[in-house]
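Next up: just one chain, as structure tokens, the form predicted alone.
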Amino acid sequence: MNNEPLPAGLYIVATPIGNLGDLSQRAADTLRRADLILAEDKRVTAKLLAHAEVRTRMRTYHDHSGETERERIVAELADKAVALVSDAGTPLISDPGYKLVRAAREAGHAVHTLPGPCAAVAALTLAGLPTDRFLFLGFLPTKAKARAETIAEVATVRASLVLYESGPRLAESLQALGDGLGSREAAVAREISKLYEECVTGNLAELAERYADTPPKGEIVIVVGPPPAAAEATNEQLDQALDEALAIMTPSRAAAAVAEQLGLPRKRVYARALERGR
């Protein structure tokens, strides 16, 4: 076992999401060997602390946190190894963290991350969609209009989506998701790493059903397939496109916009239009 102090600045440690046997034996010696550590909930991460015999005092740094504690532990940068936790899984995704870690760079101190667990990526890895893209949400806000606003925003993105939800709230998030991205495959994963795991998999639809007088219990991750790809546009829906840009666009301008507008390779329209405008 490692006994020497760390050097001092900040380190990003990620925590188990749910099985305490995934804590990492450099997180482990990085949490016992730190000047402090900083922790949403100081009971929750008393448990893990308590399961990998760790005895560092504990001070709590959250959401509500203001700038004057901020300042604070910026300060003791200087002279400290400082680990900050979230309750489960990496820090600063969809936790607090991101504007300590600015501040203590804007001040020159040394910031290291320890990579590990995180539910978002976990529940990538079950449900079997495409993983070459994504993009994580979050948790969807709490409101009718903005929550619809929110997914519109992300409707035509082509990528998975990946968000958090609570028990509660699925059926109405899933019914939600369905009614502004239409049928989809998803999945909803629920208890990662625990010992009641699960991973259902279905279209949009299906789930809020099977989720609307039930709720599940648990840490839960949605994740969402990309739209359909679209059917590429024949050669006449082509040329009528040109035709339309080229009486009122010259013909490189009339490309790209037909190009954009038909998910085609600028290219190839390009050329069609130097095709049409002879």
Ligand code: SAM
Second form
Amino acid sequence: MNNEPLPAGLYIVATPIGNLGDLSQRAADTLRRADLILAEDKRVTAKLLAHAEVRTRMRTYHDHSGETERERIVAELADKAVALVSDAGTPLISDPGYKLVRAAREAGHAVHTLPGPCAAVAALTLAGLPTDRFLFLGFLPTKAKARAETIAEVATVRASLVLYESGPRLAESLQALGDGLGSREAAVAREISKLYEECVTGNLAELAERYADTPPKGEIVIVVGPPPAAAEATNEQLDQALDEALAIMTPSRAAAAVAEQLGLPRKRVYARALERGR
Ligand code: SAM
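Shown: the form predicted alone; wanted: the form predicted together with ligand SAM:
Zooming out: every chain and molecule, the one shown earlier first.
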């Protein structure tokens, strides 16, 4: 066990999202060797520290703690190792820390991260939906209009969507997602890494119906698959669109416009545009 003091700086420490066994050795060492731990809720973090036999003193920190508190912490970073944790998972991900990291960087202090559990990433690994591109949306707004607007904003994004949700609001959110995105594959990942971990898959309407009368208990992540790929344009459609564009644009501009319009690779459309332009 390394008991050397840590070099001064800010240490972002990910903690378990349900299973204390997921606290990494490096995270436990860092918490033990730090001069101070900043926690969202000291009572929650006290349980983790007791488990890891860490006795480092704690102070509460939230991004709305205010500028004065942040300045105090930034001053401490000059000669202290300060660890930041949230109640569970990775700090800054729908949790406090962004403003503090920014302020620490601006002041020229060292910032280190200790990667670990994050419910959003864990849910992606369970869902069986595309993971090559994903968009994390955090929690949807609670008011219906703002929620619908947020969903409309991302409706055409070609990526899986990842959202945090609570049991009582799950069905309503699934319904709103179905209304705004149409029929898409989705997954509801619940209680990840805990005793009753489950991941239920189906399309958005099926899932909304399943949870309508029985709101599930525990913590939840929704993953929604990307929009289905548009049916590929036929060669006739491509040629017609290109001929119209080439009548008023250079081949390069015509290719860009038609590629965008038909959702085709620009290179392929440009090659065809050169042939048609001859
Ligand atoms: N920073 C955390 C992280 O890295 O995942 C997330 C903090 S956010 C305030 C809490 C939300 O994360 C919960 O409401 C839930 O949507 C999701 N969450 C956290 N733990 C979870 C778990 N074990 N299973 C499923 N979702 C979880």
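Keep in mind it's a predicted model, so treat the numbers as computed, not measured. Residue numbers count along the first chain shown, from 1. Only the largest set of C-alpha atoms that superpose within 1.5 Å between the two forms is called the rigid core.
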Point to revise | Residue shift check between the two forms, rigid core fit, Thr60 Cα at least 2 Å | key: no
